[in-house]
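Here you get one chain, nothing else, as C-alpha coordinates; it is the form predicted in complex with its partner chain.
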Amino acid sequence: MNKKTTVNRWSTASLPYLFITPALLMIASFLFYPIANVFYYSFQTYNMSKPYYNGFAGLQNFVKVFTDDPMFYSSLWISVKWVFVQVCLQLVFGLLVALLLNQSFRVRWLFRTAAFLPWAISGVIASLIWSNMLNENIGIINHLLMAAGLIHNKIAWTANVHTVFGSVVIAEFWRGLPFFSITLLASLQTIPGELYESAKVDGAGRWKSFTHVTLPYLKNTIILTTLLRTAWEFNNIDLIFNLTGGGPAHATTTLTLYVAQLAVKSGDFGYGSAITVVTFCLLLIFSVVYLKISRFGKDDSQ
(Lines of atoms letter the chains of each structure in order from A and count residues from 1; the text may use other names and numbers.)
(Lines give C-alpha, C1' and ligand atoms only; values in the text may rest on other atoms or scores of the structure.)
Protein backbone atom coordinates (compact mmCIF):
# COMPACT_ATOMS: atom_id res chain seq x y z
CA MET A 1 0.00 0.00 0.00
CA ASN A 2 2.77 2.30 1.02
CA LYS A 3 4.64 1.52 -2.19
CA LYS A 4 1.64 2.33 -4.33
CA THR A 5 1.34 5.83 -2.91
CA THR A 6 4.98 6.56 -3.75
CA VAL A 7 4.40 5.50 -7.32
CA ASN A 8 1.35 7.69 -7.45
CA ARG A 9 3.12 10.64 -5.96
CA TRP A 10 5.76 10.50 -8.69
CA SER A 11 3.25 9.96 -11.43
CA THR A 12 1.54 13.25 -10.79
CA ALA A 13 1.39 15.90 -13.44
CA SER A 14 4.29 17.81 -11.91
CA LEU A 15 6.85 15.15 -12.86
CA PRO A 16 7.59 16.31 -16.44
CA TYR A 17 8.04 19.87 -15.20
CA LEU A 18 10.44 18.65 -12.52
CA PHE A 19 12.39 16.85 -15.24
CA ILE A 20 12.74 19.83 -17.56
CA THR A 21 13.56 22.30 -14.79
CA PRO A 22 17.36 21.87 -14.85
CA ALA A 23 17.47 22.34 -18.63
CA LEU A 24 15.16 25.34 -18.46
CA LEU A 25 17.20 26.94 -15.68
CA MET A 26 20.48 26.53 -17.56
CA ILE A 27 19.07 27.85 -20.84
CA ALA A 28 17.35 30.77 -19.14
CA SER A 29 20.36 31.89 -17.10
CA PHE A 30 23.19 31.26 -19.55
CA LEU A 31 21.55 31.77 -22.93
CA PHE A 32 18.51 34.01 -22.65
CA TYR A 33 19.58 36.26 -19.79
CA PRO A 34 22.95 37.04 -21.47
CA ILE A 35 21.16 37.84 -24.71
CA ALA A 36 18.82 40.24 -22.92
CA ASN A 37 22.03 41.79 -21.56
CA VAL A 38 23.44 42.30 -25.05
CA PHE A 39 20.39 44.34 -25.97
CA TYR A 40 20.80 46.37 -22.76
CA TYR A 41 24.53 47.03 -23.33
CA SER A 42 23.90 48.09 -26.91
CA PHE A 43 22.27 51.26 -25.57
CA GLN A 44 25.13 51.92 -23.16
CA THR A 45 28.59 53.32 -23.37
CA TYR A 46 30.40 50.41 -21.85
CA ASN A 47 34.14 50.37 -22.33
CA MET A 48 36.45 48.42 -20.05
CA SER A 49 39.32 50.77 -20.77
CA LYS A 50 37.33 53.99 -20.13
CA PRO A 51 35.08 53.12 -17.17
CA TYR A 52 34.45 56.80 -16.28
CA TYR A 53 32.46 57.43 -19.45
CA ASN A 54 30.15 54.45 -18.97
CA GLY A 55 26.42 55.12 -18.96
CA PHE A 56 23.30 55.38 -21.05
CA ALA A 57 24.10 56.29 -24.64
CA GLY A 58 20.76 56.16 -26.39
CA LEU A 59 21.07 55.32 -30.08
CA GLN A 60 24.62 56.64 -30.32
CA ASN A 61 26.17 53.18 -30.83
CA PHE A 62 23.72 52.31 -33.59
CA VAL A 63 24.26 55.61 -35.36
CA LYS A 64 27.98 54.92 -35.32
CA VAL A 65 27.50 51.42 -36.73
CA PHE A 66 25.65 52.67 -39.78
CA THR A 67 27.24 56.06 -40.45
CA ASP A 68 30.74 56.07 -39.05
CA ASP A 69 32.30 52.64 -39.31
CA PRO A 70 33.73 51.45 -42.64
CA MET A 71 34.97 48.28 -40.88
CA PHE A 72 31.35 47.30 -40.24
CA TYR A 73 30.50 47.35 -43.94
CA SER A 74 33.69 45.69 -45.08
CA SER A 75 33.41 42.89 -42.51
CA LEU A 76 29.70 42.43 -43.27
CA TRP A 77 30.51 42.02 -46.96
CA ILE A 78 33.25 39.51 -46.16
CA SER A 79 30.85 37.59 -43.90
CA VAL A 80 28.19 37.42 -46.61
CA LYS A 81 30.72 36.24 -49.18
CA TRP A 82 32.15 33.72 -46.73
CA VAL A 83 28.78 32.23 -45.79
CA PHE A 84 27.47 32.09 -49.34
CA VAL A 85 30.53 30.41 -50.86
CA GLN A 86 30.93 28.08 -47.89
CA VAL A 87 27.33 26.88 -47.68
CA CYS A 88 27.02 26.40 -51.46
CA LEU A 89 30.24 24.39 -51.68
CA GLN A 90 29.44 22.28 -48.65
CA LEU A 91 25.87 21.61 -49.75
CA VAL A 92 26.72 20.54 -53.31
CA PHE A 93 29.68 18.36 -52.40
CA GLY A 94 28.03 17.11 -49.20
CA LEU A 95 25.07 15.89 -51.25
CA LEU A 96 27.45 14.22 -53.68
CA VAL A 97 29.27 12.42 -50.87
CA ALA A 98 25.97 11.42 -49.24
CA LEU A 99 24.71 9.95 -52.54
CA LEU A 100 27.96 8.01 -52.94
CA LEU A 101 27.89 6.68 -49.38
CA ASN A 102 24.21 5.75 -49.63
CA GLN A 103 25.01 3.03 -52.17
CA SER A 104 25.89 -0.37 -50.87
CA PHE A 105 29.38 -1.62 -51.50
CA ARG A 106 32.03 -3.49 -49.56
CA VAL A 107 33.92 -1.72 -46.75
CA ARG A 108 31.41 1.10 -46.85
CA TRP A 109 31.97 1.74 -43.12
CA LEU A 110 35.63 2.46 -43.84
CA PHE A 111 34.80 5.12 -46.42
CA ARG A 112 32.08 6.52 -44.16
CA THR A 113 34.49 6.87 -41.26
CA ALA A 114 36.97 8.60 -43.53
CA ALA A 115 34.39 10.93 -45.02
CA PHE A 116 33.03 11.94 -41.61
CA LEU A 117 36.42 12.33 -39.95
CA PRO A 118 36.89 16.13 -40.22
CA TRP A 119 33.69 16.46 -38.15
CA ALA A 120 35.81 15.46 -35.15
CA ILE A 121 38.48 18.04 -35.95
CA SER A 122 38.40 21.49 -34.43
CA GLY A 123 38.86 24.72 -36.33
CA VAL A 124 42.13 25.33 -34.51
CA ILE A 125 43.55 22.00 -35.61
CA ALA A 126 42.20 22.45 -39.13
CA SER A 127 43.94 25.83 -39.28
CA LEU A 128 47.23 24.25 -38.17
CA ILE A 129 46.88 21.44 -40.68
CA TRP A 130 46.20 23.84 -43.55
CA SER A 131 48.76 26.45 -42.55
CA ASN A 132 51.31 23.65 -42.74
CA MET A 133 50.10 22.69 -46.22
CA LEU A 134 49.73 26.28 -47.46
CA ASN A 135 53.06 27.54 -46.12
CA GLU A 136 55.07 29.48 -48.67
CA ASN A 137 58.34 27.60 -48.26
CA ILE A 138 57.61 24.21 -46.81
CA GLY A 139 53.98 23.79 -47.89
CA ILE A 140 53.18 20.84 -50.11
CA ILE A 141 50.61 22.77 -52.14
CA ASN A 142 53.22 25.08 -53.66
CA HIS A 143 55.38 22.05 -54.30
CA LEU A 144 52.63 20.13 -56.08
CA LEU A 145 51.54 23.11 -58.18
CA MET A 146 55.14 23.83 -59.20
CA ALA A 147 55.78 20.19 -60.00
CA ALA A 148 52.69 20.21 -62.19
CA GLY A 149 53.95 23.37 -63.89
CA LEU A 150 50.88 25.40 -62.91
CA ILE A 151 52.82 28.08 -61.04
CA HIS A 152 56.43 29.20 -61.36
CA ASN A 153 56.96 31.15 -58.15
CA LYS A 154 56.10 30.14 -54.62
CA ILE A 155 52.92 31.78 -53.34
CA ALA A 156 52.40 32.89 -49.73
CA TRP A 157 48.77 31.72 -49.77
CA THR A 158 47.64 33.13 -46.43
CA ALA A 159 49.70 36.33 -46.54
CA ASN A 160 48.61 37.43 -50.01
CA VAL A 161 45.47 39.57 -50.26
CA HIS A 162 44.43 37.84 -53.49
CA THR A 163 44.73 34.26 -52.28
CA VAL A 164 43.94 34.47 -48.58
CA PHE A 165 40.16 34.27 -48.94
CA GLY A 166 40.31 31.22 -51.17
CA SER A 167 42.71 29.60 -48.74
CA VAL A 168 40.41 29.93 -45.72
CA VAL A 169 37.46 28.82 -47.84
CA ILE A 170 39.24 25.59 -48.83
CA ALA A 171 40.32 24.87 -45.26
CA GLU A 172 36.82 25.39 -43.86
CA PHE A 173 35.26 23.48 -46.75
CA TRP A 174 37.48 20.54 -45.87
CA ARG A 175 36.35 20.66 -42.26
CA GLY A 176 32.68 21.49 -42.93
CA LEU A 177 31.95 18.91 -45.65
CA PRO A 178 30.90 16.12 -43.22
CA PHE A 179 28.01 18.15 -41.77
CA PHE A 180 26.01 17.94 -44.98
CA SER A 181 27.27 14.45 -45.85
CA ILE A 182 26.03 13.14 -42.49
CA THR A 183 22.68 14.91 -42.32
CA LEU A 184 21.82 14.29 -45.98
CA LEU A 185 22.87 10.64 -45.71
CA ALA A 186 20.62 10.26 -42.67
CA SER A 187 17.80 11.77 -44.66
CA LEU A 188 18.49 9.67 -47.77
CA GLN A 189 18.17 6.54 -45.68
CA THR A 190 14.61 7.39 -44.76
CA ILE A 191 13.44 7.47 -48.40
CA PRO A 192 11.32 4.36 -48.98
CA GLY A 193 12.76 2.15 -51.75
CA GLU A 194 9.29 1.71 -53.27
CA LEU A 195 9.38 5.32 -54.45
CA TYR A 196 12.34 4.56 -56.71
CA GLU A 197 10.76 1.34 -57.90
CA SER A 198 7.56 3.04 -58.94
CA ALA A 199 9.58 5.81 -60.58
CA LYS A 200 11.41 3.11 -62.52
CA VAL A 201 8.12 1.54 -63.55
CA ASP A 202 7.04 4.94 -64.82
CA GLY A 203 10.14 4.96 -66.99
CA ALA A 204 12.21 7.48 -65.06
CA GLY A 205 15.95 7.31 -65.59
CA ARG A 206 18.59 7.99 -62.98
CA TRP A 207 18.55 11.77 -63.37
CA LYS A 208 14.75 11.94 -63.45
CA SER A 209 14.36 9.87 -60.29
CA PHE A 210 16.98 12.07 -58.63
CA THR A 211 15.14 15.30 -59.47
CA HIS A 212 11.63 13.88 -58.98
CA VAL A 213 12.08 11.60 -55.97
CA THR A 214 15.33 12.31 -54.13
CA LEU A 215 15.41 16.09 -54.21
CA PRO A 216 11.75 16.71 -53.25
CA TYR A 217 12.14 14.23 -50.41
CA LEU A 218 15.30 15.95 -49.18
CA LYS A 219 13.84 19.42 -49.57
CA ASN A 220 12.92 20.09 -45.96
CA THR A 221 16.20 18.69 -44.65
CA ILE A 222 18.14 20.81 -47.11
CA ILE A 223 16.25 23.97 -46.15
CA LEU A 224 16.74 23.40 -42.43
CA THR A 225 20.39 22.34 -42.64
CA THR A 226 21.39 25.21 -44.93
CA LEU A 227 19.72 27.61 -42.52
CA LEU A 228 21.49 26.14 -39.49
CA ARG A 229 24.75 26.04 -41.41
CA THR A 230 24.36 29.67 -42.50
CA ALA A 231 24.03 30.73 -38.86
CA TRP A 232 26.96 28.54 -37.81
CA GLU A 233 29.27 29.63 -40.63
CA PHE A 234 28.36 33.24 -40.02
CA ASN A 235 29.56 32.84 -36.45
CA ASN A 236 32.51 30.63 -37.29
CA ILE A 237 35.59 32.16 -35.81
CA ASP A 238 38.18 29.63 -34.69
CA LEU A 239 39.49 28.68 -38.12
CA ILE A 240 39.82 32.18 -39.54
CA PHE A 241 41.15 33.56 -36.26
CA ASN A 242 43.93 31.02 -36.19
CA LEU A 243 44.72 30.75 -39.89
CA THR A 244 44.89 34.45 -40.76
CA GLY A 245 43.87 36.43 -37.67
CA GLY A 246 41.57 38.38 -40.00
CA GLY A 247 44.40 39.66 -42.16
CA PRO A 248 46.15 40.55 -44.32
CA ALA A 249 44.77 44.09 -44.44
CA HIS A 250 41.47 42.87 -42.89
CA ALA A 251 40.80 40.79 -46.01
CA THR A 252 39.40 37.95 -43.89
CA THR A 253 37.90 39.91 -40.99
CA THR A 254 34.31 38.69 -40.78
CA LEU A 255 31.71 40.47 -38.72
CA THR A 256 32.01 37.95 -35.89
CA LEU A 257 35.77 38.28 -35.82
CA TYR A 258 35.42 42.07 -35.80
CA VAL A 259 33.10 41.92 -32.77
CA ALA A 260 35.44 39.55 -30.95
CA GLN A 261 38.36 41.89 -31.65
CA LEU A 262 36.37 44.90 -30.45
CA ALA A 263 35.51 43.12 -27.21
CA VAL A 264 38.91 41.55 -26.55
CA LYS A 265 41.35 44.15 -27.82
CA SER A 266 39.61 47.40 -27.00
CA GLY A 267 37.18 46.21 -24.31
CA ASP A 268 34.44 48.19 -26.07
CA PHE A 269 31.49 46.09 -24.91
CA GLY A 270 28.82 48.71 -25.60
CA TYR A 271 29.72 49.19 -29.26
CA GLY A 272 30.46 45.49 -29.72
CA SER A 273 26.99 44.71 -28.34
CA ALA A 274 25.39 47.17 -30.76
CA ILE A 275 27.03 45.44 -33.72
CA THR A 276 25.95 42.09 -32.30
CA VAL A 277 22.35 43.28 -32.10
CA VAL A 278 22.47 44.55 -35.69
CA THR A 279 23.97 41.23 -36.81
CA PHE A 280 21.31 39.30 -34.92
CA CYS A 281 18.54 41.30 -36.59
CA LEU A 282 20.10 40.77 -40.03
CA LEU A 283 20.27 37.01 -39.42
CA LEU A 284 16.68 37.00 -38.17
CA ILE A 285 15.41 38.87 -41.24
CA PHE A 286 17.39 36.56 -43.48
CA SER A 287 15.95 33.46 -41.76
CA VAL A 288 12.35 34.64 -42.02
CA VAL A 289 12.69 35.66 -45.66
CA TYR A 290 14.54 32.44 -46.46
CA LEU A 291 11.87 30.27 -44.84
CA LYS A 292 9.13 32.23 -46.61
CA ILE A 293 10.73 31.98 -50.04
CA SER A 294 11.60 28.31 -49.65
CA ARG A 295 8.05 27.62 -48.41
CA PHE A 296 9.39 25.49 -45.56
CA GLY A 297 6.93 22.89 -44.34
CA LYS A 298 4.46 23.70 -47.11
CA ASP A 299 5.32 20.59 -49.06
CA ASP A 300 3.35 17.39 -48.99
CA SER A 301 6.24 15.18 -50.07
CA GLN A 302 7.02 14.35 -46.45
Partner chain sequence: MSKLRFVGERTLTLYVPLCVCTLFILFPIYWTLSTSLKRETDIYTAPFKLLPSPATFSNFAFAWESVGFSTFFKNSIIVASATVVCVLVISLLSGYALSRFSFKGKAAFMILLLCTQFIPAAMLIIPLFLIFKSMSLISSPLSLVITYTTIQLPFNTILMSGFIANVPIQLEEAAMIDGCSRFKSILYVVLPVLMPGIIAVGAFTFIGAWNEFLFALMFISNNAHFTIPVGLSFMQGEYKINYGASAAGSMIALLPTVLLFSYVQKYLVQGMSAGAVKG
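Residue numbers count along the first chain shown, from 1. Each form is matched to the other, and the largest set of C-alpha atoms that superpose within 1.5 Å is called the rigid core. Note that the structure is predicted; figures quoted are calculated from it, not measured. Compared with the form predicted alone:
- With the core held fixed between the two forms, residue 290 has its Cα displaced by under 2 Å.
- For residue 281, a C-alpha deviation below 2 angstroms is recorded between the two forms after rigid-core alignment.
Please give the other form, namely the form predicted alone, since only the form predicted in complex with its partner chain has been shown so far.
Here we give the lone chain, stripped of any partners or molecules.
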Protein backbone atom coordinates (compact mmCIF):
# COMPACT_ATOMS: atom_id res chain seq x y z
CA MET A 1 0.00 0.00 0.00
CA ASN A 2 2.74 2.41 1.00
CA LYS A 3 4.78 1.49 -2.08
CA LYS A 4 1.76 2.10 -4.32
CA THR A 5 1.15 5.50 -2.69
CA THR A 6 4.79 6.48 -3.19
CA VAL A 7 4.64 5.49 -6.86
CA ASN A 8 1.48 7.53 -7.38
CA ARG A 9 3.02 10.59 -5.71
CA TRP A 10 6.14 10.25 -7.84
CA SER A 11 4.02 10.00 -10.99
CA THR A 12 1.96 13.04 -10.05
CA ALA A 13 5.05 15.09 -9.22
CA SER A 14 6.88 14.16 -12.41
CA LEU A 15 3.89 14.69 -14.74
CA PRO A 16 4.47 18.48 -15.23
CA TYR A 17 8.11 17.84 -16.10
CA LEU A 18 7.08 15.25 -18.69
CA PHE A 19 4.76 17.81 -20.30
CA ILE A 20 7.43 20.49 -20.60
CA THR A 21 10.19 18.10 -21.71
CA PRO A 22 9.39 18.44 -25.46
CA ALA A 23 9.47 22.23 -25.18
CA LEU A 24 12.79 22.11 -23.30
CA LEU A 25 14.27 19.82 -25.95
CA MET A 26 13.11 22.18 -28.70
CA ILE A 27 14.66 25.18 -26.91
CA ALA A 28 17.89 23.28 -26.33
CA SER A 29 18.03 22.18 -29.98
CA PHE A 30 17.19 25.47 -31.66
CA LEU A 31 18.53 28.03 -29.16
CA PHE A 32 21.33 26.77 -26.95
CA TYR A 33 22.95 24.35 -29.39
CA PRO A 34 23.52 26.99 -32.13
CA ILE A 35 24.93 29.42 -29.55
CA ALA A 36 27.26 26.76 -28.15
CA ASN A 37 28.26 25.84 -31.71
CA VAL A 38 29.22 29.44 -32.51
CA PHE A 39 31.33 29.65 -29.34
CA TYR A 40 33.03 26.38 -30.33
CA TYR A 41 33.89 27.52 -33.87
CA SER A 42 35.12 30.91 -32.61
CA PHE A 43 38.13 29.06 -31.16
CA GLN A 44 38.74 27.14 -34.39
CA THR A 45 40.36 27.87 -37.71
CA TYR A 46 37.50 26.73 -39.90
CA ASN A 47 37.62 28.05 -43.43
CA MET A 48 35.71 26.17 -46.14
CA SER A 49 38.07 27.47 -48.82
CA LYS A 50 41.20 26.39 -46.91
CA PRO A 51 40.27 23.09 -45.20
CA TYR A 52 43.92 22.04 -44.85
CA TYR A 53 44.46 24.80 -42.24
CA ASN A 54 41.42 23.89 -40.11
CA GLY A 55 42.04 23.14 -36.45
CA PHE A 56 42.15 24.59 -32.95
CA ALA A 57 43.13 28.28 -33.00
CA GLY A 58 42.77 29.29 -29.36
CA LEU A 59 42.38 33.08 -29.02
CA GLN A 60 43.91 33.77 -32.41
CA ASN A 61 40.58 34.80 -34.00
CA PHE A 62 39.77 37.20 -31.16
CA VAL A 63 43.25 38.76 -31.30
CA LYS A 64 42.76 39.34 -35.01
CA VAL A 65 39.35 40.95 -34.41
CA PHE A 66 40.74 43.62 -32.09
CA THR A 67 44.23 44.18 -33.51
CA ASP A 68 44.27 43.34 -37.21
CA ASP A 69 40.86 44.03 -38.71
CA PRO A 70 39.98 47.68 -39.47
CA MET A 71 36.79 46.44 -41.17
CA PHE A 72 35.53 45.24 -37.78
CA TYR A 73 35.70 48.76 -36.29
CA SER A 74 34.25 50.31 -39.43
CA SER A 75 31.27 47.95 -39.52
CA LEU A 76 30.80 48.28 -35.74
CA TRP A 77 30.61 52.08 -36.06
CA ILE A 78 28.09 51.81 -38.91
CA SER A 79 26.01 49.37 -36.81
CA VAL A 80 25.98 51.73 -33.82
CA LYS A 81 25.04 54.68 -36.02
CA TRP A 82 22.37 52.59 -37.76
CA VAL A 83 20.79 51.37 -34.51
CA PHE A 84 20.84 54.80 -32.83
CA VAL A 85 19.18 56.57 -35.75
CA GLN A 86 16.63 53.80 -36.34
CA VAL A 87 15.54 53.36 -32.72
CA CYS A 88 15.29 57.12 -32.06
CA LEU A 89 13.28 57.79 -35.22
CA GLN A 90 10.98 54.79 -34.78
CA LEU A 91 10.38 55.53 -31.09
CA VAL A 92 9.54 59.22 -31.52
CA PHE A 93 7.34 58.83 -34.58
CA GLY A 94 5.87 55.55 -33.29
CA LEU A 95 4.75 57.37 -30.14
CA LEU A 96 3.21 60.17 -32.20
CA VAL A 97 1.33 57.65 -34.36
CA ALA A 98 0.14 55.75 -31.28
CA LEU A 99 -1.14 58.95 -29.65
CA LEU A 100 -2.96 59.86 -32.85
CA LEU A 101 -4.53 56.43 -33.28
CA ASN A 102 -5.62 56.43 -29.64
CA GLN A 103 -7.95 59.34 -30.33
CA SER A 104 -11.57 58.85 -31.38
CA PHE A 105 -12.36 59.99 -34.89
CA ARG A 106 -14.16 58.68 -37.96
CA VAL A 107 -12.53 55.97 -40.08
CA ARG A 108 -9.97 55.39 -37.33
CA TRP A 109 -9.92 51.72 -38.33
CA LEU A 110 -8.72 52.71 -41.79
CA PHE A 111 -5.78 54.72 -40.41
CA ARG A 112 -4.89 51.90 -38.02
CA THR A 113 -4.83 49.42 -40.88
CA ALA A 114 -2.69 51.72 -43.00
CA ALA A 115 -0.29 52.37 -40.11
CA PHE A 116 0.22 48.67 -39.43
CA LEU A 117 0.50 47.58 -43.06
CA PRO A 118 4.33 47.81 -43.40
CA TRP A 119 4.69 45.40 -40.46
CA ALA A 120 2.83 42.70 -42.41
CA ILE A 121 5.17 42.94 -45.39
CA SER A 122 8.18 40.63 -45.55
CA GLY A 123 11.71 42.01 -45.72
CA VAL A 124 12.21 40.78 -49.28
CA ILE A 125 9.05 42.46 -50.55
CA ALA A 126 9.87 45.67 -48.64
CA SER A 127 13.33 45.62 -50.22
CA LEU A 128 11.81 45.21 -53.68
CA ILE A 129 9.38 48.08 -53.10
CA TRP A 130 12.09 50.48 -51.95
CA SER A 131 14.54 49.30 -54.57
CA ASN A 132 12.05 50.39 -57.24
CA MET A 133 11.19 53.64 -55.46
CA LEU A 134 14.86 54.58 -55.07
CA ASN A 135 15.83 53.53 -58.58
CA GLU A 136 17.66 56.30 -60.44
CA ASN A 137 15.66 55.98 -63.67
CA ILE A 138 12.22 54.63 -62.80
CA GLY A 139 11.99 55.49 -59.08
CA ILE A 140 9.10 57.69 -58.00
CA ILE A 141 11.24 59.55 -55.43
CA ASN A 142 13.38 61.17 -58.11
CA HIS A 143 10.29 62.13 -60.09
CA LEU A 144 8.54 63.67 -57.07
CA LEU A 145 11.60 65.65 -55.97
CA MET A 146 12.22 66.92 -59.50
CA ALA A 147 8.56 67.88 -59.86
CA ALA A 148 8.81 69.80 -56.59
CA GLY A 149 11.97 71.54 -57.79
CA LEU A 150 14.09 70.18 -54.94
CA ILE A 151 16.56 68.44 -57.27
CA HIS A 152 17.42 69.08 -60.93
CA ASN A 153 19.14 65.80 -61.82
CA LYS A 154 18.25 62.21 -61.04
CA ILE A 155 20.12 60.71 -58.10
CA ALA A 156 21.25 57.10 -57.76
CA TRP A 157 20.25 56.94 -54.10
CA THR A 158 21.66 53.50 -53.26
CA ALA A 159 24.76 53.80 -55.45
CA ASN A 160 25.98 57.15 -54.08
CA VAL A 161 28.15 56.98 -50.98
CA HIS A 162 26.66 60.26 -49.69
CA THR A 163 23.00 59.20 -49.99
CA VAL A 164 23.00 55.44 -49.53
CA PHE A 165 22.92 55.40 -45.71
CA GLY A 166 20.04 57.88 -45.47
CA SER A 167 18.13 55.99 -48.17
CA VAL A 168 18.34 52.68 -46.34
CA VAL A 169 17.49 54.39 -43.04
CA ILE A 170 14.25 55.75 -44.53
CA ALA A 171 13.32 52.33 -45.96
CA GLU A 172 13.87 50.55 -42.64
CA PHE A 173 12.15 53.37 -40.73
CA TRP A 174 9.05 52.81 -42.88
CA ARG A 175 9.11 49.09 -42.16
CA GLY A 176 9.90 49.32 -38.44
CA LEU A 177 7.58 52.17 -37.40
CA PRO A 178 4.50 49.92 -36.79
CA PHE A 179 6.36 47.96 -34.10
CA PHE A 180 6.44 50.96 -31.75
CA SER A 181 3.02 52.16 -32.89
CA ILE A 182 1.35 48.83 -32.09
CA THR A 183 2.98 48.23 -28.72
CA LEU A 184 2.64 51.82 -27.50
CA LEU A 185 -0.98 52.01 -28.65
CA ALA A 186 -1.73 48.82 -26.70
CA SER A 187 -0.16 50.37 -23.57
CA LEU A 188 -2.00 53.66 -24.05
CA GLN A 189 -5.32 51.82 -24.00
CA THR A 190 -4.55 50.40 -20.54
CA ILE A 191 -4.23 53.83 -18.89
CA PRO A 192 -7.30 54.45 -16.71
CA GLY A 193 -9.36 57.42 -17.91
CA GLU A 194 -9.86 58.53 -14.29
CA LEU A 195 -6.22 59.62 -14.15
CA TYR A 196 -6.73 62.10 -16.98
CA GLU A 197 -9.95 63.35 -15.38
CA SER A 198 -8.15 63.88 -12.07
CA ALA A 199 -5.32 65.70 -13.83
CA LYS A 200 -7.87 67.89 -15.61
CA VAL A 201 -9.58 68.73 -12.31
CA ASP A 202 -6.18 69.72 -10.90
CA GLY A 203 -5.73 72.14 -13.78
CA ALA A 204 -3.24 70.12 -15.82
CA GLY A 205 -3.15 70.89 -19.54
CA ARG A 206 -2.43 68.43 -22.32
CA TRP A 207 1.34 68.69 -21.96
CA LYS A 208 1.30 68.12 -18.18
CA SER A 209 -1.13 65.20 -18.59
CA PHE A 210 1.25 63.73 -21.15
CA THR A 211 4.39 64.12 -19.02
CA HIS A 212 2.81 63.23 -15.64
CA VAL A 213 0.33 60.52 -16.65
CA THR A 214 1.03 59.12 -20.10
CA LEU A 215 4.82 58.88 -20.07
CA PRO A 216 5.12 57.30 -16.58
CA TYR A 217 2.61 54.64 -17.65
CA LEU A 218 4.49 53.98 -20.87
CA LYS A 219 7.91 53.90 -19.21
CA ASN A 220 8.37 50.13 -18.95
CA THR A 221 6.90 49.56 -22.41
CA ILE A 222 9.27 52.12 -23.91
CA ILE A 223 12.28 50.61 -22.13
CA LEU A 224 11.47 47.05 -23.20
CA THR A 225 10.52 47.84 -26.80
CA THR A 226 13.58 50.05 -27.21
CA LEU A 227 15.82 47.25 -25.98
CA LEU A 228 14.17 44.68 -28.26
CA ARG A 229 14.34 47.01 -31.23
CA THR A 230 18.01 47.75 -30.54
CA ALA A 231 18.85 44.05 -30.69
CA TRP A 232 16.73 43.50 -33.81
CA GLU A 233 18.16 46.48 -35.66
CA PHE A 234 21.70 45.50 -34.68
CA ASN A 235 21.08 42.10 -36.26
CA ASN A 236 19.14 43.50 -39.22
CA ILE A 237 20.48 42.19 -42.49
CA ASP A 238 17.76 41.44 -45.06
CA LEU A 239 16.81 44.95 -46.13
CA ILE A 240 20.37 46.32 -46.15
CA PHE A 241 21.67 43.30 -48.03
CA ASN A 242 18.91 43.41 -50.64
CA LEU A 243 19.14 47.16 -51.22
CA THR A 244 22.88 47.77 -51.16
CA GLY A 245 24.77 44.55 -50.39
CA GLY A 246 26.83 46.62 -47.93
CA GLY A 247 28.09 49.07 -50.53
CA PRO A 248 29.04 51.32 -52.06
CA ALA A 249 32.56 51.36 -50.60
CA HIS A 250 31.28 49.50 -47.48
CA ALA A 251 29.17 52.55 -46.55
CA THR A 252 26.32 50.30 -45.33
CA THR A 253 28.29 47.25 -44.20
CA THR A 254 27.03 46.66 -40.68
CA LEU A 255 28.64 44.18 -38.32
CA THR A 256 26.02 41.51 -39.01
CA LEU A 257 26.40 41.92 -42.74
CA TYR A 258 30.18 41.73 -42.38
CA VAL A 259 29.82 38.41 -40.51
CA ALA A 260 27.52 37.09 -43.23
CA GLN A 261 30.03 38.05 -45.89
CA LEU A 262 32.83 36.33 -43.97
CA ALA A 263 30.97 33.12 -43.13
CA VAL A 264 28.57 32.62 -46.03
CA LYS A 265 30.40 34.29 -48.91
CA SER A 266 34.03 33.58 -47.99
CA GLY A 267 33.43 30.40 -45.99
CA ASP A 268 35.48 31.62 -43.01
CA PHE A 269 33.24 30.25 -40.26
CA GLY A 270 35.91 30.37 -37.57
CA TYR A 271 36.64 34.09 -37.81
CA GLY A 272 32.98 34.91 -38.49
CA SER A 273 32.02 33.02 -35.33
CA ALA A 274 34.58 35.02 -33.32
CA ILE A 275 33.02 38.31 -34.45
CA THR A 276 29.57 36.88 -33.65
CA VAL A 277 30.71 36.06 -30.11
CA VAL A 278 32.09 39.59 -29.69
CA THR A 279 28.78 41.01 -30.97
CA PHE A 280 26.85 38.77 -28.59
CA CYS A 281 28.93 39.98 -25.63
CA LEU A 282 28.55 43.65 -26.64
CA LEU A 283 24.75 43.32 -26.84
CA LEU A 284 24.63 41.43 -23.55
CA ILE A 285 26.65 44.11 -21.75
CA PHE A 286 24.54 46.87 -23.30
CA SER A 287 21.30 45.12 -22.25
CA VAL A 288 22.41 44.72 -18.64
CA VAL A 289 23.66 48.31 -18.33
CA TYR A 290 20.61 49.72 -20.11
CA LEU A 291 18.13 47.87 -17.87
CA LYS A 292 20.10 48.90 -14.79
CA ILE A 293 20.28 52.59 -15.72
CA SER A 294 16.67 52.79 -16.91
CA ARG A 295 15.38 51.10 -13.70
CA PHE A 296 13.13 48.78 -15.70
CA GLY A 297 10.17 47.48 -13.68
CA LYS A 298 10.80 49.82 -10.75
CA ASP A 299 8.42 52.48 -9.50
CA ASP A 300 10.14 55.88 -9.62
CA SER A 301 7.69 57.32 -7.13
CA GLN A 302 9.20 55.21 -4.34
